[in-house]
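Shown next as structure tokens: one chain only, the form predicted on its own.
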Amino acid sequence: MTTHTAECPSSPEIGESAELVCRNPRTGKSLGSVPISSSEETRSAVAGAREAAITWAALGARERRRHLDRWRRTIADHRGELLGLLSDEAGKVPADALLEVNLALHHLEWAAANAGRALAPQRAHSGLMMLGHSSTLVRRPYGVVGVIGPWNYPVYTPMGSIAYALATGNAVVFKPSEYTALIGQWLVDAFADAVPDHPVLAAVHGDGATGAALVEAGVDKVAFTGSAATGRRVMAGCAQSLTPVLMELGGKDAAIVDTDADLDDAADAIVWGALMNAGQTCAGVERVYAVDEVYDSLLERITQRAGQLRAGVDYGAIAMPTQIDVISRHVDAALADGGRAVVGGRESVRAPFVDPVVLVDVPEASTAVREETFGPVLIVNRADDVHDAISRANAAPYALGAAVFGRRRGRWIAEQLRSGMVSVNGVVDFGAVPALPFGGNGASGFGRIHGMPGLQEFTTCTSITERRLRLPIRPQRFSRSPVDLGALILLLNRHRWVRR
């Protein structure tokens, strides 16, 4: 088989002998490389982890707690390293990657102290027709979950799945973003560090095709973070062998600003949460909608505070090559269709960076409101009220996160929305509970992170009754006799007699 190399950001042929080039998104310089698994490989992969998994289960959540606090704090103690792997592979400015590994670590630790609750059986009241019966619900691990995880936020993401797998007692094999090989590499070999004894977290690397050999190659469940293009194609792939999946897909965040907002407050979480990480945040603030009375005096506010940021100082560079062309497209399509900018506009896009790009006055009908764009770009519009701001918000394919800034009705505006998550008085703040389910609705996915939710998500669950007093009336048999059918019909009587 001929050898041959493959650059990362581009999508390399999978050979026997690949390897996937790493590269600096800002000067383009060579990190290192992984080897590109093949089918073969990534098969294996699987299955040893499946080996191991039966132990790793076996220990129980108080043995796997003390394990993965071991990994935790190799991750800690090695802190400079992954810092350092952050700013070189994925681009980003210090701050942002000392952000991401204190809310990886926060999650990881959340997890384990946890899953024994998520896992501990639940008992349910049986009911006059079980009278003499005990209900139990049982959760246990899949075996092998496959996680695919994103570029963007290549430890956070990811860890969201997998701590909370592997705490549940399942083993994980996990495909990082082509982009980001050597951070997803390097989490594999610090748990290998930590925790010698159990290889319940494999690494397979390569493009798209290796994540489609992942999904064959027999785990029990997978849990997919990207676009949902790709996200089809993973479902797909999956719905061959009945695979269950979690969906973490994309989002069109949008804020609404309320008459009775603390606008300062209110800029600086919108613009913070609209140009973090380069904007390639998938539940960061993409759509702005205040109302009329406030409109004018919050666009000034944000319009200063973005216009004093740059890219490469401020935050870091676009990670993936093609996304500056969706950004470039979006900013384009916003201009043609009646958009003004007021901060930056086609002059922002200089490759690798994009600095801030405040759009108003675009149409709801536009590309650039209603697709993803992942990127510094901030659309604030003008809402006739609060109920035309939930209506504009709502209208949106996408419901992943969103923000609130108000007063009085800020909790009533964030039950309104369609969004899995809402921040009220803040920006992507849920991100950072590690007890709140994390995940959207519509075309953002399906599925949790995070919190119980996001535990029982890599459990299975059975139900058992159990007979610990036989009754001598029975009408669950064909032995029954006239007295059973007459305590049915008892039973069904009685819900005639409940109070309407």
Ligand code: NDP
Contents of the next structure:
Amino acid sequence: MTTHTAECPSSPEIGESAELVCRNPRTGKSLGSVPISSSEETRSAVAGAREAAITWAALGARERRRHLDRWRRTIADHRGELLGLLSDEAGKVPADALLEVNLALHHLEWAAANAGRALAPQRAHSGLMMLGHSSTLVRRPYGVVGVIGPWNYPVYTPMGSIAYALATGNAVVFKPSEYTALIGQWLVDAFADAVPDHPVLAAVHGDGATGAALVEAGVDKVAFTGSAATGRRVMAGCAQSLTPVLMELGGKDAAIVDTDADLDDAADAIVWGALMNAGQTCAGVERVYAVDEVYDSLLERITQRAGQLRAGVDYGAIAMPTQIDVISRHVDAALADGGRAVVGGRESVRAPFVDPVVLVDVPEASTAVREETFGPVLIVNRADDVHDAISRANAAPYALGAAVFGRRRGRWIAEQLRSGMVSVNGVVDFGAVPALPFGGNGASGFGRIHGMPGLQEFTTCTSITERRLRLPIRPQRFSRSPVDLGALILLLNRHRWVRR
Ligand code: NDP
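Previous: the form predicted on its own; requested now: the form predicted together with the named molecule:
All chains and molecules follow, beginning with the one already shown.
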């Protein structure tokens, strides 16, 4: 077999022995390589995981928790290596890397501790028709979950699926983004060190073709996090085998600022929400709708804060080279459509860095308002009132997260938004609460990671009724008597008599 080396971010050839060389996005320097998995190797990883899943599932949630806690400690013990990789391979500044690893471990701990509850049988009320029966919903793991992850939060994001799937007794085959393959492999190696007896976490590497091969390799569920465009392709692949799929897609999150908001606090949070991780955050703030009364004061504060920040110092590089073009295109579109830049502009793009850009008066129909920019670009538009702000926030096809700033009506505004998650007087705070489900609506996907729904997302269920009492009335038999039919007529008439 030939061996060739493909360099990130080109498209490596799948199907022969090849390597993916991963590079520092800031310097282009090689950091190491991982072998590209052929379709055959991907299928074999799934088969191996399926075998390991049997004993893993049989361990029970309490025993699995012990193993997952050991993995968590191993990651924490070797955090220096992981933080270094997040900086080198994902281009993050130390503070962003530290936050990401903290969040990921917080979720791992919660998932391991709560999986037992998620798997516990649930009793259901049997109702009048089934008197004398007990009804129960039992849950079990799917088997093997294929996790396909993005590069922007290469630890936190896949952990939202991996930890929750493992805790509920599944094995996982993980396809990290080709831009963060070393980080993905590091997590898998740390698991193998911590839990050597249970090979239930494996990695396969490559570009989209490896992801597609994983979808076709016979996994029992796919957990996909990435762009809406790729999500459609993954869904089409899953449709062939009717494989269930969880879709965590992009966002165009809005922040609404009401008349009674603490404007200093709102500006601090919004600027951080828009620029952290160089704006490469699915639930980062990309649009602001501030009501007329506070618009000018808020804009002054945002401008002053954003104007002091610099890419490469306060936040990192753009990790995927092609994203630079998207960012430039959106800034151009906003300006061409009549918007104005009040911080930075086209000149802020100096690959692989992009300095902060704040745009105002951008028409709602502009590409810059409707599509995910995924860069340090913030649009601050004026809203007539809070109703106008809500309706504009809700107009985007995406509905992942949102933020609301205001005292009196904060919670009410949050409930009017169609996004899957909202932080009131904060940004992206929901992502740090493991007990709260995370996910979007509309073009941002469906299904949930995190929280009880996030654990149950990785379980399949069986509804069981069990006859406990042998009652004399049994209309569900061919041997039914006139008395049985009389009972059915009584039950039917009940709907006419009982108003409730
Ligand atoms: P992509 O959609 O480009 O890729 C996501 C993953 O899918 C990568 O591992 C990619 O591999 C893989 N892939 C590509 N093509 C296919 C295919 N045909 N079949 C199967 N897998 C495939 O997303 P990005 O990596 O660029 O991530 C950024 C996107 O992720 C943004 O839109 C962001 O909003 C979203 N995101 C959503 C989150 C959420 O929770 N809702 C959280 C974080 C990010 P490769 O990279 O090797 O090409």
